[in-house]
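As structure tokens, one chain now follows by itself in the form predicted alone.
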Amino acid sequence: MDGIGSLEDVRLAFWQKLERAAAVASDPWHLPVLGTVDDGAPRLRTVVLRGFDPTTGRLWCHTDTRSPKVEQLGRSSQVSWLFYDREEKLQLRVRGTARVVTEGDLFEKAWAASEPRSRKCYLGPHAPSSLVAEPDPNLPEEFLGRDPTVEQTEPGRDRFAVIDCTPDAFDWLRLRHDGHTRAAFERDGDDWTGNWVAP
């Protein structure tokens, strides 16, 4: 297990990687897969990691309130995340519970930090996953090929939400041709209990 260190070293390393991924768009973990449950079946999609709290381990992304995943989270708060760094061959799976946030401090900070080019996604005339007659970017015509001003994005505020996840478990896997290494971490009050597990 050359270069891995202790279980706590592993946890702190992916903690730092999550914090960086939330801030750096080019980081491989910036675009994880988020899984929800719908009628007993998994539903997966790629999202943008918008925030990570190194104090609590909470992580969050943004969504349109009209998105099917909002309705799914209303029925089941159970979620999973999948992060993968192809260059480092590092996988992280996260299991936890999520809530949809449409007001309060987290919401206000998230909306304020969103650039107009991101906010314009919430100006779409159609709810996400709606059937359309032909390929449609789901943007107002006046914003095709250009970004709105901050003021012009304000109507999208009512469609904006934060999916805030409190993790219960992390599963870390480092892939190597000479032998993989895996560790699992479970929430233990305000702390984490880690164990080495077979890959």
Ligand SMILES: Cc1cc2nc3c(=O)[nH]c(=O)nc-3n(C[C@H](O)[C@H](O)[C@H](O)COP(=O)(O)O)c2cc1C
Contents of the next structure:
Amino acid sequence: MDGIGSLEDVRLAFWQKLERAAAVASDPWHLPVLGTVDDGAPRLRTVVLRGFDPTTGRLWCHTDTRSPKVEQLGRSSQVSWLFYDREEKLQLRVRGTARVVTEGDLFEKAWAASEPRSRKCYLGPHAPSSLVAEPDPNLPEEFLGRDPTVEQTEPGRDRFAVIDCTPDAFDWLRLRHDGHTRAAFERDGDDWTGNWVAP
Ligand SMILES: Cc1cc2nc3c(=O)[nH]c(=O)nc-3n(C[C@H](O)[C@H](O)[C@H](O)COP(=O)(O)O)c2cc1C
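Alternative state: the form predicted in complex with the ligand, after the form predicted alone:
In what comes next, the whole complex appears, and the chain from above leads the way.
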């Protein structure tokens, strides 16, 4: 098949794309959908892909510890990620388990790397998804029109968390007018076993 290569070539290519997507805000895979399970029901939301570890395949995003997804992850660690690149016509689905990280090396690095304008989200007085009387950006008044300083973001640290996902399976789909291609990869210890799949 033209321009695709082996299953291992495919895996390495989307592995590289995930690494790029975590670093480059304009990459369409920078904004995946993350799915959690809430008493058996799927719950989806857009997140920012903040990191991908090419050694292990782990991927992560940041969130507010008070958000419903954190509670859901406390009850079920199962997650799915959905990526789509409209230009390249590439979909990637990831299945795995996630843990909510609020201390340690990954947490410290993630907090340190967060810009004040991103940390600002963690300064809101209300828990995300709580009811408010009127449209409310959930920010302290002083930061409505401007970003806080690094020092001013420190109270947000207690509400900051990394959702760190260990993948078990990847499902890759490339759309082409002359024939779509799909491949599935399952974790096999530290290795990955791939199979071509009917699109
Ligand atoms: C473009 C975009 C990026 C977002 N990134 C994040 C993110 O990285 N982390 C996050 O917790 N919420 C993010 N959100 C908000 C979530 O989609 C969601 O509304 C919020 O986290 C509440 O989710 P929950 O009620 O399921 O916990 C983002 C929303 C959009 C539209």
